[in-house]
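Presented as structure tokens, the chain that follows is alone, the form predicted alone.
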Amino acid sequence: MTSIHRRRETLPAMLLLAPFLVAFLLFFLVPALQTFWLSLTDSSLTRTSAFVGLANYATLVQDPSFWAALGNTFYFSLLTVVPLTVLGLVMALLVDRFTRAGAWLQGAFFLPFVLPISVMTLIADWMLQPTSGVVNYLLGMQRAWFADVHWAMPMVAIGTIWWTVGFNMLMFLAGLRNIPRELYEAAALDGARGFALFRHITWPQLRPVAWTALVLQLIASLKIFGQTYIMTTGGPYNTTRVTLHYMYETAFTQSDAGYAAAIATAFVIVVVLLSLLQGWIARRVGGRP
């Protein structure tokens, strides 16, 4: 009877999981395996050539353009991951604090996130125009931000933060509203006020949300492509050419599909390793299970 009962419980679960498993198999696992196989060949976009083993990976290790693009990707992640998480938390606290204007603040903070990337880049380009841009007008200068080797990537990062911070704000806001009010009432009876409430109640309750936001932002930042491709096309002097941009150029401009597949495979390994490292740090520092 126990076995029959377990089958009756397992069958609906398997039926519910089946569409996801089929989609995962067809649209992720099979293409990933094909990409890895392609990386072991000397193929172009229009022909499949002979098996070359790990030759593409040996070339990749000695390719300065790949390491430069990977460094630019890490630089962009450094400029965006922590600021996006901290700003999302601050915005959520503001929305939760100002209850009367909370709906307006929430809409204003989240509105940029619904914009398509083409609109976001147009707004950023307009604001950063050397002669007619709002930023240069306020600062009293005529700097070509996207043509400056020192400022191009930070400007792309600032535009990305403005565009995507609304998603983190919603995550933290959901976490804030799941904190039991009884905790604050009990702390208030004990005389806790202001920052003490945040330190001893709010932050410990939000810590899992913060780690989740950090992991999601790290993965999203490492996958950057559209912002730099549209706003700077990788310039000036390739200072904003990131890894996916380099892979795209290798595949579709140089028609070297085998080497581009090797770049993609190596980059996936880097992203997975960094995500695992971040999860390990979260467990060691944050006490996550």
The other form holds:
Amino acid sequence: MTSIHRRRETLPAMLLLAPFLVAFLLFFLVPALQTFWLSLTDSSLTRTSAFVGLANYATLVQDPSFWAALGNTFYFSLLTVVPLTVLGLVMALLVDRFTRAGAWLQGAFFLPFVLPISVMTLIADWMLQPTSGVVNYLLGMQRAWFADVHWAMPMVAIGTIWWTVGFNMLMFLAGLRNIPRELYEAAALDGARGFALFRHITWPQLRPVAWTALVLQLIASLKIFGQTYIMTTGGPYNTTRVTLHYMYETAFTQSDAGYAAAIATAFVIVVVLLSLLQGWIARRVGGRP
Amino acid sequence: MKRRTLIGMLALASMLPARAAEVQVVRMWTLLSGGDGARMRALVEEFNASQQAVRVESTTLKWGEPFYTKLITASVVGAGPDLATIHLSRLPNLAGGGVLRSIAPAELAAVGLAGDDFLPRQWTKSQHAGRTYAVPLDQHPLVLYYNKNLAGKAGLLDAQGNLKPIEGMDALTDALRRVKAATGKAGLTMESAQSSYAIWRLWLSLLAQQGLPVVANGRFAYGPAGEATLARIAGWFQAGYATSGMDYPASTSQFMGGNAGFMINGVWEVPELVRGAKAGTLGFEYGIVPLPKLYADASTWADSHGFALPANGDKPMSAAKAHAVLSFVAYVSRHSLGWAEGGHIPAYRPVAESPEALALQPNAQYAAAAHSVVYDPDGWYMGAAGPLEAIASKFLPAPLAGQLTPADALRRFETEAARLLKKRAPQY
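I have the form predicted alone already, so could you send the form predicted together with its partner chain?
So here's everything in the complex, that chain up top.
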């Protein structure tokens, strides 16, 4: 009885899933497998040629440029993941707190997120111009931020935070609005005030959202390419060249698609491992069931 | 008789629309921008107006790596143009990789061109594995521009108001110092920001003056002189004779604004100076000399533009189309005096050796540079905006800004480029 019932539900379920599954297979899984296959070959930009086994990977593990690019990617993630999550939470709390100005604040916080990357980088570039930029004007200096080996990456990170924090704010806001008001009322009756309310009610309720935000943010930050490609072109002397930028240069400037595919595959493994690690930590800390 | 005439006329009339439909459309991609782009557009329009059989449609694409990536990928899948302007320094990569279609001597002869019509050096650069893959258009060497007002105040001019010969690195360094001391302006300006190509071109020139190639037999061959030479150039910036961190527009406007005694740049900035002098907006008199003999000779970096026909994969072009394409190339060659007004030295000898071209100012001042040009060494990774230049443009500007020592910059440059030198030439 149940098996017949189940079978009856399977067909419609498959039908409903089909549009997604087809798109997923065609545009994600198949290209991903093709990329992996490509990484086992010695291929140019346009021609897939000789199978070389794991030779590209053997080169990769000894390639200082790859490790340096990976290091730059981690540095960027370090500068963005936690600040973006914390700032998103603070903004969401502000929006939630001010009933009247809330909508206005929400709009202001979210607005940068709708900008295309070209506009965002242009704005950042203008503001950070050595002689005519507003940042140097306010600080009374003439620093070429993106040419400065110490400041280039932090500036890219600040630009990125300004650009994308609105999304995290929305996630936290949705989480905040899902917390039943009765909890606060009950706590208030018990005499809880201010930070105690946040610590004992808001934060425990928000923790799953916070972990999700962190995971999504980690993946988003590791994926960085456009901002550094446009604002610093990886300079000065490759100190802001991130993994995907190295992959891009390998494929398109050096016409080495096989090696570029190996970089991509290795990077996917790194990202997956980091996400798993983060999930494991989350479970240990007790953020998720 | 009358009837035959009528029939003949009818037959002719019936052929007319057919002939009109046979207009060969030649699609051309160029990477020429600014003044070069405008001059090429003018040549295309003049050619289109000069005859009815061929119409050239030109598209300008972004200079450098984007242009070549697009050309390579488009040609491989048969979606490329019929004609492209390329740098001859990229020929080993493009011809060797199968991106270009070779041009037969008979095809050239059909439009009245032959190998002897071109300067031998540029003609040689158009050959790969015994075949012709491009028709050379010009050469554009690095030259030394100078501001006569500033150089005069620094006592660097002779009685005729021309630059006294400068010979040796010390003499040039001293000249830069004197301009700075006498006028307070920069001694030298050149593109020096990150991702600059100028330093590669100058470094390559000065190594060639010492008889050293950058790469020989798949290895870096510049030795200790590479570091010493880079240190000498960086010294100008450290001493304050030149400003580091300048991107291309900033560096040229420093010279055009009368704020630098000398500028090291390619000849492509000549039209801007000619225009400014004519319009009276320049505010100073300028002169141009070949890059001086700073070491053993006066070798100077140069590259050339050339016309090439993409192979277009399994869609090779018809003989008629090839004839149409080459007739345009022949037209441009014969009218390349206009191209010389862009500062370039024409590669087509009947023009290059004509009295008009030899008398053309200011080109005549630096014409001697053509005798000692060096190109990027041959190699698939070499050439304009090629993989090795791209890597050099990341590291070589750093010592100018004092961010890295010359030794450290070259060490990083070699580390990054090591894989490139070992790799087989890619087939596309």
